[in-house]
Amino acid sequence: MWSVGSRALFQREILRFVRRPKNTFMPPAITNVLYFAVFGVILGGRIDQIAGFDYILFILPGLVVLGTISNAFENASFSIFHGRWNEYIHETLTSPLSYAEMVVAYVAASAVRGIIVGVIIAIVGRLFVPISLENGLYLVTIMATISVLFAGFGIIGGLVARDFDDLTVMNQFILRPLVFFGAVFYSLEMLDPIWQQVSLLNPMVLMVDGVRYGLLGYSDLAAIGPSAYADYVPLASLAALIGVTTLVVLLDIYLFKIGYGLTD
C-alpha cells in the first residue's frame, strides 16, 4: 500500500502546500494569535479558572483541533476537486496505482498539513501561556487520528462538491461551528444536565476533549460522567474514533473504486 507510485503521490501533495506557507501556515498562525489576544488575555482576564487551568490554555486544546481538522480537511477536498476541476486527477486515476494507495497518499499528505497547522498553533499557545504535556502518546495518537479521518471527509467533500462554494460551505458552515460548540471556549461541567447530554451528539466534543486530556491531563467527559469509568473514557473515545477512521478510509477507497465523482 506504500510503493513507489504513493510515495511520489504523497510528496507531490506535500509540495503542493509546502511551496504556498503564505496561504497555508500563515493564516491559521495569524488568525490564532488573535483568538489568544482576545479570547485568551483579554476575556481570559475576566474569567475564573475553568477546571482549575487558567482560561486561556484551557481553551488551546479546542484551537489546536479547530486548526488541524480545518486544514486536513481543506487539503483533501481541494486536493481532489481541483484535480477534478482540472482534469488531471485522470492521469492519477489510469497510473499503476491501486485505489487504496491513491486514497492513503491523499489522505496521508493533509493529515500531515493538518498536524502541522495543529503544532504551529500550539506554539503560537506557548508564547502567551507555559504548555504542560501530560500524556504525550496519547496526545499523538488522538491528533494523527482526527487528522486522518477530516482528511477522509475532506476527500468525500471533493468528490461531492459541484463547485468551489460547496468546499467553503462545507468548511466554514458545518466544521466550524460543530468545533465551537464542542466546548472548545467552555466546560461541559458548566451546563445543565440535559445540555450535557446533547453535547455529547456532537462528535467534536470527543475530538476536543481527547486533546485536551493529552495536553492538560483533564477530561470533561470524565467529570460529568461516572467516577467509576473515569479512566476509561479517554481511551474509549480513542478508540471510538480510531474505528470511525478507519470506517471513512475504507468509503474512501470504495468511492474510488466505483469512479463516484471522478468522471463525469
Second form
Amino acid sequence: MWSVGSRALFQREILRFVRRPKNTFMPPAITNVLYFAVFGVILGGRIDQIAGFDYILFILPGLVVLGTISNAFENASFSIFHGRWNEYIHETLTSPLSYAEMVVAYVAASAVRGIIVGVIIAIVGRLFVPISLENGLYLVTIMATISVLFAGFGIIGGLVARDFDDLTVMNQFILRPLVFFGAVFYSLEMLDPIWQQVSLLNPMVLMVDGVRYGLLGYSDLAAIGPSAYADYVPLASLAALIGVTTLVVLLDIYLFKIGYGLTD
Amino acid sequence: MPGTTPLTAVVATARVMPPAIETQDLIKEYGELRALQGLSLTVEEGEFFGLLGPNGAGKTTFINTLVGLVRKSGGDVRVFGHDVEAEYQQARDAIGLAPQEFNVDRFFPIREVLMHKAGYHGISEDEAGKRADEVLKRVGIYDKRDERFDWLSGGMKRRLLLARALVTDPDLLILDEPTAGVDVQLRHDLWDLVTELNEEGTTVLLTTHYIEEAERLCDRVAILNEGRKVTVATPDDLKKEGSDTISVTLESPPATPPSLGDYAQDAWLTGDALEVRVDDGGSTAPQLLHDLEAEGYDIVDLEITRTSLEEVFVDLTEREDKSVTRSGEGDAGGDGSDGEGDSPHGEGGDDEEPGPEREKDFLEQDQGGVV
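Starting from the form predicted alone above, please write out the structure of the form predicted together with the partner chain.
Every chain and every other molecule in the complex is listed next, the one we just looked at coming first.
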C-alpha cells in the first residue's frame, strides 16, 4: 500500500501545496486572525462565558474544524479535478500504481494539508488566548479522522465535478453552512430541545464537539445527552466518524477502480 | 558445458515469449457509437509497428485501451501477456506513452515532472533524478530542465512527451502522432531517436498521419478505418496492393489507346504519351513494350510511376468506406463520427489544448479553503 510509487505521488501532492503558501496557508491564517479579533476579542468581550469558557476559547475548536475540513476537501477536489481538466492525471492513471495506492496518496496528502491548516489556526488562536490540551491523544485521532474523511469527500467531489463552479458550490454552499450550524459559534445547550435534535442530524456537530472535547475537555453532546452515557459520547462520536471515513475511502478506491470521471 | 543454455531451450523460451500487444475482438462502444469494432491485432516484441488511419479510425482509442485510459466494452487485450484490466499494473509498467495531447503537470519544472513519473513506476528518487537528466539530454532539452511546461516551445513540448515516455525505460513505447505539427528538423531528430530505441530492443507502436513516416520507420503497418482493421502488412507489401502507371512516349501516338492485354487495368493518352495502369510496373513493362512494338509503334521513352503508400492508404480506406456503406448492417461507427476525441465523457477533446490563459485561470482558483 505504501510503495515507492505511492510515496512519489504523496510527495508530489505535498509539494504542490507547500510551494504555493499564498494560496494554501496564508488565507486561512489571515481569515482566522480576523475571526479571533472580531468575534473573539471585540464581540466576545461582551458575551458571557459558555460552559465556563471565554467565548473566544469556545469558538476556537470549531474554527479549527472549519479550516481543517475545508482545506482537506479543497486540496483533494482541486488536485483531482485540475488533473482531470488538464489531463495530467493521466500520468498517474497510466502508471503501475494500484488504485488503492493512488487513493491513499491523494487522501493522505490532502489530510496533511488539512491538519497543517488546523494547527495554524490553533497557533493563531493561541496568540489571542491561552490554550490547554485536555485530551491530546483523542484530539490527534479525531483531527486525523476528519482530515481523512474530508480528503476522501474531496476525491469524490473532484471526480464528480464537471466544472470549477461545482467545486465552489460544494465548499461554499454545502460544507460551510453545515459547519456554521455545527455549533461552532454557539453551544447546543443554548438551543431549544427541538433544534438540539435537528442539530444532531448535522454530522459536523460530531466533529466540532469532538475537537472541542480534545482541546477543552468539554462536550456539548455529553452535556445535553443522558448523564449515564456522558463519558462514552466522545468515543462514540469518534467511532462513528472512523466508520464513515473508512467507507468513504473505500468508495474512493472503488470509483478509481471503475474509472469514474477518469476514463472513457 | 556448465553455465551454458542448450540452443533448444533458448528457442523454446523465445517461442513462449508473449507478443508485445495482442488484442482479440476488441470492442469499444460510446453509447450508440462503436469506436472499435472487433479489432484483432498482434504486435510482436521488438517490432516497429505503425497504425495508420483517418481521423476517427480508432487509433487513439486503441492506444488508450492499452494504458487504461479507456475501458474496453468487449474482447481481450494483453500487453506482454498481461491482461490490461486484470493485471493492469504489470501491463502499465511495461508501457511508455507519448500521447497526442500535452497532458503534462504544469505545477512543476519539467525535470521534476519526469522524476514524479519515474517515481510512480517504483523508481527511487536518486535513480529517477539520473534518469530524468539522461532522457532530457537524449531528447535535447536538458538546458530547459528547470522550466515549467508552459514556457517550452511547441517542439520542446513534443520532446518532453517523448522524454516522459522514456524515463521509465519502457519495453513498449507508444507514440501517438509524435510528429504532428513539428518542423522537419525535429521530425528527423525524433525519427532517428525512435529508430535507435527500436534497434536497442524497444517495441514501438506508432500512430501517424504521415505516410512517409510509416513507410520509413515501420516493420509492419495496420490500416484502421472506422474501428476496423482494414489490413496489416509491411509497407512494401502494402504498396504492392496498389497499381503502377507506365508512361510510354510514342514517336507517332494514335488517336485512341491501342487494345492491350489483360495486364492493363486502364489506358489513356496524354499528349505523346500512352499511360497504362498495371498491377506491377516492373514486371509488366517488358510485355507492354513487346506488344506495342508488335503493333508497329516506335517507342521514344518509358517511365514507371510507383504507387505511393499514401495512394494505397487512400485506396484501401475508400474501398472500406464503400463496402461499409454498401453493407449498411447496423454500423454505428460508420457515421463518420470521431471515436477518439469525441467521447461522451466530455472535456479535453483532441484539439482542445489548454492555452496559457485558461491555465492561469485554473491555477488561480486553488484558493485553498479560505478559512
